[in-house]
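The data below hold one chain only, encoded as structure tokens and taken in the form predicted on its own.
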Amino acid sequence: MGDKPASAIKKIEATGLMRKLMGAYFQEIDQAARTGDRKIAWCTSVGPAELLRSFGFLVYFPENHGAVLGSSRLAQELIPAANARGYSPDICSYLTSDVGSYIKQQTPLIQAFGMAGIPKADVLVYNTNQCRDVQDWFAFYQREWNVPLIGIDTQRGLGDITRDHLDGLIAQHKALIPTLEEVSGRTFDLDRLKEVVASSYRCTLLWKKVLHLAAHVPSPITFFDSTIHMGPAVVLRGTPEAEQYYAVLIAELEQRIADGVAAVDGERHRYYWEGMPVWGKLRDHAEMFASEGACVTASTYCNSWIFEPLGCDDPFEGMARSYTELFIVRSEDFKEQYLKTMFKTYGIDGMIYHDAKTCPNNSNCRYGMPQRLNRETGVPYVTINGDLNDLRLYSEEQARTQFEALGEQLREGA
């Protein structure tokens, strides 16, 4: 791979509408952080965004805040302020780049957006469906300025999600309600949640429409593009600008379709990625992959925003559904039947798995898993070793290696 010159990244003129949505979302919390006009609610990615909706709060999501540090490769020198405090190296090095970046007092939303540093919370929700280092990073921010921390504990494993589940998912919702209602000076509206949720669930079945149109051949969209592309789906469903969004870029997408404009000119090759991106390497392996004519098309990550089961009548189930039939809350046995079909849909030609060093909740290969798929499918895989955003578990060479080791086997193979 590293003898071939690299192709270029094909721009998604979207891009530039997306940058002005989450510019204006940024500049409206750092006003409201600045101002106190407004009560700011921080929530776990996967968390309930549309109860807070509907309250009024404007909702701030940490994750994407490390995912920025992650991007930026500014999060190895936040990474030890957090070690420092006590936050071991081998947590979550979201949780340890954003501590640390509120230690040091540096982010990089400072320049991009103008604002006066991480927007302070009236309020902590979290959800435990992702992993329990959610809460213990909320946790900190709560000692730090003595706000309420609530939150909702997901059971983990699950196979068939029961009547049980739900009733228990249900409840713990509805018990966040009266903190909620204290802190926003607002009484819980029950029609103005089913607002906020229909927009959510809209927002949904345009960015499963965006995923699905990379199904196509040859695909006008990379995994790369998408982990750009999901920003609105994370920190803006709910809105209708949101909505607004992912029909222009499905115009766009569904434009490159009709044209013959591929995201990777010469696709030979379709990969899925399972596992977290390497954000401090997104731009290289787009590159790397590029150049030989491989399209990374699908992944679990950007999938798990899909949150179909919003359109339920009822918003409390929706919510207790949607946030608890995700692919990393759930067993062994249901994760390798939803690659199987992944695999079907996307025509996936090689599966990539990152085993991210801090992030073990979505690392899906410590367990047999790749052997038993490739065993089932006939799909060739490769492992690399790294890390969300802590470039110094990642090496360079390694992960090369095994990417140059999967493009031979299906080459081999052909």
Second form
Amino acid sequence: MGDKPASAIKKIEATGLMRKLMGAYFQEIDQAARTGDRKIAWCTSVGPAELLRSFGFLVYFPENHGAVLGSSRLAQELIPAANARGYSPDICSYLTSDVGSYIKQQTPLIQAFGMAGIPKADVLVYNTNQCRDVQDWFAFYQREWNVPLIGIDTQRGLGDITRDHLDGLIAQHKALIPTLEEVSGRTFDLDRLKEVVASSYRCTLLWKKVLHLAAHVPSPITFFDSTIHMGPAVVLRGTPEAEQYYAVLIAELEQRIADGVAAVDGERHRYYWEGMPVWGKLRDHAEMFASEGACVTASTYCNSWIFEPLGCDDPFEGMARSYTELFIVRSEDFKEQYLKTMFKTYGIDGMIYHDAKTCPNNSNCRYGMPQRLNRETGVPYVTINGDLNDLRLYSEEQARTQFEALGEQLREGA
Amino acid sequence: MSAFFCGVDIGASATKVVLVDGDGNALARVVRPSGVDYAATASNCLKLAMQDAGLVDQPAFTVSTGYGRENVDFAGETRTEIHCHGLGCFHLVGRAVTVIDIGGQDNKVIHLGDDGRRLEFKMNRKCAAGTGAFIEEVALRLGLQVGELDALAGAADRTVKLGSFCTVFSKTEILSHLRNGEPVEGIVRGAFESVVERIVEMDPLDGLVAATGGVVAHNPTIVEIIKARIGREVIVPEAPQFTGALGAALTARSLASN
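What would the structure be for the form predicted together with the partner chain, rather than the form predicted on its own?
Up next: the whole complex, starting with the chain shown before.
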């Protein structure tokens, strides 16, 4: 069976720039947390970040911190601390990782970016488009810090999105303004909001282009790369730095295409990943698929940070539509059509569903979707049981066997 | 002696080795507990199989499968147990078939087409409910040897139903049944029916159905329960515990000829 082969993962050169940008982002927030020179708003990952930036807030995204805790596998030591405080092992493991991190005062942000710790919020702003857990997550910190908790409640399971839905969401966005004015000490500035939204829109178009480059055969980028490189689209959208970064990344990926360089040498199969990454196994999965000549080219997860309606004239309309036209908020029928389109766009040979125990909203295999899509498209699939952060819920052997068996099946059918 | 080919299936509980000749006929079959040193167990099983078949030279090619497939240092290639159980079963059945494999740690449902090509497969969720491990736990709770269970289940005149998904909760349920004076035979039958329920809920069991794996080999009553549950015949291929190892040996033969 020989020695372990060298890494099959190809490094993206722009990664260095991204780490620099992310470092600067965290250090700026840390500076504000230490000195109080600027106000910090906590925001859910698909929350009204543009509105917050328009008030001059530095915006911190605890879901990003959750992913950091998962990737570093520190989550394993932190989740039990939250469980012991009454936060069930069955609820979002981003939440339990992050709350555990706060309780134990441990975070990789200290070592990686020299931060003092988790930055204290001046205001907590959620959007339940991801799940209800985000509200309860932020409520923990509201109790700890006695700071305002405000947010937007988005309806779920939506088929068509109606004028009534949008008007309700616009009203909810506008209702945030008085609290944000009070906390920031600034008056709402519509022109400034338009500038931020326009920047966020430009970032979205660039991020979309990054992901669409994966439609090229062979793909210049994998899902595993994208989960890392989406960082600026999540935490820096609405800033010039994010736009500048994606211009650099796109240039590198386009050069790969021009030079015939594939993200996975000898790309044989192209997979779609549906659901959350298993953060603590991201590198292992990337290695395993690459060594099999399989490129996970596309995912719902990474495409969920494309907010094209931000391009409309009214920034409130743009935010309301962007943050509720998302896959995660939509009906099964919508999701099915979306996935079928993605199969075609990216030339998908096989589908991987990740049934994440603590993230039902991002586990789209629980209402017969795999069987329906398989019947309609003939694309074979596997479903792995696991979790985004809690590796106690993940079975390495069973997942590996299923991944390998999918590759075997495709080769046998070739 | 002409070339022969080796398949090794290192499962969670048992390691199986099958040797086949150039026509795919089984020359020897050996099974031993997997233990803790998979590499040594695999080597020992190969040695015993070669002794049984009166073979001296080493196999022309070896393929390993099962959880320990990476631990077989004399294997030239590995394949998943999904591939090997499918291939082994199709070799014996020769037509479109739905294979149910009940293993020590996981269950599989594999759908094969007329040409033996895999159409679809499912593995159980990561929980061990409904696998051989569940049956071992039940035996332990009842103070029985695993080998005693089949006769008891077959002799039961009624089923004491176990309602829980979870192996640990089922053991608690068994305690409660024992406290209530329920017969051991009925409890064992209930455990067997629970295994079958976990299989049936994995995937539709359409067309011809074949059952393989160590649990089936040692507990024919489970096959009778599957038949009753789906209302159709269920075939059990020859030496069902060795189906995966046979598939590995046939893969070795195929790879050697390419």
